[in-house]
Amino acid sequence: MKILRIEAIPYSIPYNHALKFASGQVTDAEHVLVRIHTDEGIVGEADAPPRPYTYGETQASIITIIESIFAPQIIGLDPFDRGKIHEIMARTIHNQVAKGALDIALWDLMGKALGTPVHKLLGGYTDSMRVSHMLGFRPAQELLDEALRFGEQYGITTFKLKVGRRPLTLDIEACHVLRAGLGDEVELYLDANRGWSANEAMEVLRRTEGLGLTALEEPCDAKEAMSRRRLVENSPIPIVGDESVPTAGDVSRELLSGGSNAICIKTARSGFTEATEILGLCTGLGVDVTMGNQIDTQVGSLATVTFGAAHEATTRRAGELSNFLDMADDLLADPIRISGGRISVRNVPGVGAGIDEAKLARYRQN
């Protein structure tokens, strides 16, 4: 079997209402397809979210590297010589978003042409995952409404609050309110996207103590090496490393410098692959991590449910899998369904996320 041909396909969906967080904000999906085709008619599909103002990548750039640097090495391949692949991409630097797309496209391309579902090809340890739910920035009431329609809809017990914004006392209200009105048994966590420097950090942890918090994600820039060791050193939950590291070479550096003492795994940056290098690194050291969400679309959610439901240390905590229930629609012809906090693989050939083809030529963009 060899790779004919390779497409970047971009598409944009709105959501229903801007997502604000501390890094910027989203109005709109504009995302890429992947599709892999071989000479046997088996193609392998994955979704591109570009975040340009997280990674430097743009829908532009994810189909230019793809269509221009990549696809003209890796065409005539066989699919499963994925170290090969790899290492051509391997060659240019960054560009992490449009490798994780090819990556996971080539693990679904895989999955069918054996007839396995690739969450049993990555290690097949259960079939699905708790899901957490994202809160962005919105008055408190607000928030707070939002967690108990989503607990009472879906079941969702697990919320991820974005913070990073000043005054301060917005975000620590924010903790405040959600504690009291959804009490003890929900688990909340923060997630402040560099939005602060590391002190206004310890001070947040402060004016939070005894809320039962159980995680602080990226709560300042990385590149403050001594003020975010000191945080971490000094702080009473985990700093968790989420854009600080996207590669494994970056897991590495934060956790042996002291820069994080537990990471985000985002199948969007990393794909199958280097997600489980990541993953491995990790348990190796007795760290734990998450499985986070680059606000994917439900093909890329479904991705991270099939990665994170394959192994045992990916299933400890939620997974962050429900922002696409902030889109107007989606390409995905059998919508995922969450059912007691829940979300399940898909027990079919591949990761399993077939797309509607009339609602891609809908959102298509050319």
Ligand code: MUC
The other form holds:
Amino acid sequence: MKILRIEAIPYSIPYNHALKFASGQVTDAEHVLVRIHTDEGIVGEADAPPRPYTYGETQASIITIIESIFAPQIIGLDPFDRGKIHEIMARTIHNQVAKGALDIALWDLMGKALGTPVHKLLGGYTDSMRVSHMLGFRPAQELLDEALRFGEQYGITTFKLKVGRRPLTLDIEACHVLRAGLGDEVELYLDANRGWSANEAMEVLRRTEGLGLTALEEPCDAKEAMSRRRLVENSPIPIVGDESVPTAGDVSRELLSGGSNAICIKTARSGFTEATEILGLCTGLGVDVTMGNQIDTQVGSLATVTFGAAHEATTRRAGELSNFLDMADDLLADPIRISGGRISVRNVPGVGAGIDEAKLARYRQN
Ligand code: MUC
Ligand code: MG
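Show the form predicted in complex with the ligand, please, the one above being the form predicted alone.
And the full complex, kicking off with our chain again.
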């Protein structure tokens, strides 16, 4: 089998309300649908969500890097020869989301060619994941209302609260209001997207002591190495590396330097191949992992659950799988359902992200 053509299709779907966090906000899913076509008519697909405030990639940069750098070198290769394709992609640094989408599209292709679901190819540990929902910046009472609604409607009992605001009291109050309103059984953890200094993060941890928060993600920039290490050493809860660890090399640097003691894996920026390397590093070292959300569509969320459900270590914690619920529409022909707080993998060949072509035609931008 040979790769004939690679498409990078820009599309835009609005959000019902903006998702705001310390490093930016999202009002529209201006993403890129990547399609790898083969001479046997099998097509592999994946979603690429540009996050300029996180990785520096834009919709235009993802399309350009795929069309002008990667596609000319990859066309003609056998999609099963992933080692060759990864060697080509590694010659260009960064561009993690573009590379991640190409990798997932290759796995989708292989699954389709083998007539096997990709969650089975990756590990086949289980067939669903518990869902964690990410709450963006909002006044405390609105956050509580949203969490209660998601609990009632979808059975979700784990929430990640976006923090990193100043004054610190905004987020401290939100933590107290959520804990009081949701009760002790609900899991709550925080993600500051580098919004604070390490010392500010320490203060927040002191002033939320006793609330049973289970983790704090990217409290400050990991480049502030000394203060970050001091925070990790003194924090009673895990300090999770997210945007500081898109590659396996970044993970080893942050773990070895003491910048993080838990790791967020995101398939959107690591694909399935590098996510597997990262998972191996973490399980080998005894480091906890979470399956994170790159503010994914349903196509991206399906990729996350496909990887997450395939391994035991990634199912210990709830995966961040539900932010597509904030979108006005999506591309999947058969929408994801959240039931009893869980999302299931798809037992069809590939990843199972069948695209509704009419919707793609409506939202595509070229
Ligand atoms: C997250 O976990 O940080 C916000 C920015 C980004 O790149 O991902 C999201 C969620
Ligand atoms: Mg994060």
